[in-house]
Amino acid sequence: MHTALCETLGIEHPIIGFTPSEHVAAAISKAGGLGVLGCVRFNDAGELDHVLDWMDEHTEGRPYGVDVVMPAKVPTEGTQVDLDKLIPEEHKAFVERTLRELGVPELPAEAEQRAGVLGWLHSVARSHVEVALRHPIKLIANALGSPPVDVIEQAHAHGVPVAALAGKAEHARRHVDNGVDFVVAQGYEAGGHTGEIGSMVLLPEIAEAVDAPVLAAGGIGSGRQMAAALALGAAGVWTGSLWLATEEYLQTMPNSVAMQTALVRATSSDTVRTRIYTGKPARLLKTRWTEAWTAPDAPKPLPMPLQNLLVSPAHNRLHEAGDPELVSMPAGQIIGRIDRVRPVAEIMADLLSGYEEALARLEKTR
């Protein structure tokens, strides 16, 4: 499986894997794809710098990238203390009451009590870009569309291409006009922030709308789906949820056993698109926690980044509780294909063999 994208990024296979785990990202790169490390979990630029040092040492010289969360239109500044004051007491009370009713214990004293994810802030995302450009990264992606033009120019000055997610053809055209190099056409099926158009419709629309390489995202979890994406005009695929149930993920986040158990049990119907995670529409694993937010007395989700600051302490407790029915995690509909926890290299091998099998089937129909 080889396209022009491979030459551009210096990879063997046009498979890009997004993950919050540096161990998974490194394994994807070593298997011939491009591992892209999500930076939003790093509140401190020094912490990100340390992890990227680790990536430099453990990717065997293979390319890797980073993903930031940077709103282009409305920069959000301020400290967490300032932002906490903007969260209504009604919302705080609902979260505490819900955790109590679900039987979620307080965090143990020895557990890491991470603050709300300040990586959603524009200012913190800029610091992520500055740190990342001090490392030999091969791609910067922005999960919220185009970064500001000056950030794109900053990346280009370092010889680093920029990718941006798009849920509509008009978004893709705007990205390219702003200087974005690759457009990630992310369909409705995808985990995390998604639009409202399914991949089968969205991908060819965007491929026809822009003169730039397009990556297919949303519902990509097998070789036959990769073959379909390339047939629809993609230069490669962008995968995410597929890598959550991997052995390497536990090396970064050992308290994720319950989350992986939930994913293995889940079907493709067990996700929900909601604003309760960040304040913007995002597809999550459906659990008792997400169901609680649909109750008549539940408050409306707050705008980004306030919603994430509100629920982040709750997410810490939910994950630490270790109950598969309660965990909160962005996940796409492709989780229905996950039937066990596997190493990254095995998943990559299955993707490639499945792609070859799909091409062979097509050849027989000619």
The other form holds:
Number of protein chains: 2
Amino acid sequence: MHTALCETLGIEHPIIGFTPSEHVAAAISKAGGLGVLGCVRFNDAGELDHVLDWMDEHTEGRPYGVDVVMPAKVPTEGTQVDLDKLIPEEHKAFVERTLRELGVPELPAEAEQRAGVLGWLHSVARSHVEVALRHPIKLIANALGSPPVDVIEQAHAHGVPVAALAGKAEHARRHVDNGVDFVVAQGYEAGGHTGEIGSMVLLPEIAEAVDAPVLAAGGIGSGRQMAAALALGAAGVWTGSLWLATEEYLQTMPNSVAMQTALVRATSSDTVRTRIYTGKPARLLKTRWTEAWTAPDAPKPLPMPLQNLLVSPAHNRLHEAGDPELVSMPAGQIIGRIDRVRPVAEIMADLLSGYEEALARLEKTR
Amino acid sequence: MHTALCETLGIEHPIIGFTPSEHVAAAISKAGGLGVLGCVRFNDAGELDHVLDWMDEHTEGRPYGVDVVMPAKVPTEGTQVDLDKLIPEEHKAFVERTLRELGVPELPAEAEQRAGVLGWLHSVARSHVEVALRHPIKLIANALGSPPVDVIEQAHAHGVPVAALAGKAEHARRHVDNGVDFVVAQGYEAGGHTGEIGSMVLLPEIAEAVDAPVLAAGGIGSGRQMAAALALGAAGVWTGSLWLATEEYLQTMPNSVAMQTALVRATSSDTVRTRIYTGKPARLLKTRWTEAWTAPDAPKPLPMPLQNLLVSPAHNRLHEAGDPELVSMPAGQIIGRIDRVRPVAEIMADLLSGYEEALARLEKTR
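Having displayed the form predicted alone, please output the structure of the form predicted in complex with another copy of the chain.
Let us now look at the entire complex, which starts with that chain.
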């Protein structure tokens, strides 16, 4: 499996793998794809710098990228203390009550500081970009539309291309007008922030609308789905949920066994698109936590970044609780396909052989 | 474009085209696909018989099929008068008030009888099947899951295979266990009754779950989408919305110019999945009518078949009003691709050449 994107990014296969785990990202790059490290978990740029040093040492010179969360329009900004004041008491009380009703324990004192909350702030995302550009990264992806034009220019000045998410063709056009190099066409099926147009319809719309390589995101978890994505006009695939149930993920976040158990159990019907994670619609694993927010007395989610500030401490408690039914995790419909925790290289090999099989099957229809 | 399904159905290309118009159905069959005539518009079996006689005369001996709406579980049954009593006054008043507020005129007296309401009743759907089996049909499709087992047996006794819609792999398995021959995997993108799983995820799930040919429905409107569907494991495609904006459609329903204008204007964002058409979630063109049902004072849709009985007279008035912003029409996200009204044969030729192009593009990635 080879497209022009492989030359552009210096990779063997046009498979981009997004993950918050440096161990997974490095393994994806070493397997011939492009590992893209999610930065939102890093509260300060120093931490990220340290982890990117590790990436530089563990990727055998293979290309890798980073993913930041940066709205084009600068949202409410400030220190966490300032922002906390903007969160209504009703919301705080609902979260506390829900955690109590779900039987979620308080965090042990040493886990208190783990929260990756500030990565959602514009200023922190900018510091992520600055640090990342001091490393030999091959891609900066923004998990929300175009980053500000000066950030794109800064990346280009370092010879680093920029990718942005689009859920509509008109967004994709705007991104490319802003200087974005690759469009990630994020279909309804996708985990995390996503729109309402399914990949089958969205992908060719975006591929026909822009004169830039398009990466297919949403519903890509097998070789036949990669073949479908390329048939629809994609230059490569953007995968995410697939890499959550990997052995390497546990090396970065050993307390993720419950999350992985939940993914292995889940069917493709066990996700929900909701604003409760960040304030914008995002697809999450459906659990007792997401269900609690659909109760008649549940408050409406707050705008970004307040909703994430509200729920981040709760996410940490839910994560530490170690109960698969209480996980809070962005995940796409493709999780129905995950039936066990595997090494990254094995998943990559399956993707590639499945792709060849799909193409061989298609050839027989001519 | 050729698969084993072509032999099974005696067609040239594995393209099934669903349509309520006999002119469109005949044109699809003559163009090498399988035209499938929707029967729900026929209040009595005699009318259907008459139209199928027309089909027999106008399809040049090419295969065609029919589509009925028959829940596996027999729903509330009765004459229209009996059923009318089950519709709450609040609902009737809301419909009347909404039509008035939208400025929709009363029907001219001669149009009063056109309403295709009773086709949604189980007994009427059964009479459709009986009439259809007296014609040389090559497929009975049920627009809702499995039909009752005795209906499947009746079709098989006439040598006619049965297709059923599935929005989840577990439904597909159940249909095949019931004796259904083909599964129509209906993705989230699709027009009409549809589930929440996108085609990209649903199709391979169903193709891997059942040992029966799978037809891809939802998001299929171009050759590259057909190539994607086959890459995902489909044996052929099931198309619907695509054929609404055809010249032949107007031959059956000349008062559909406003509907066609609405489709040409619409983008892929201009549909909505709602219960207001039949009581079950179905994707419709988004118009001022669908928006009215999202108002805070709008009542909740009634269960099938009451909701359809409630809104059918309104649909006729909306249709006759001739205003693209007031159309009530099931339609999939693929309508974003419709940019003009065309002859069926031209659409078919584009599908086939687009398919070849997509395959040629894929071959270069090996």
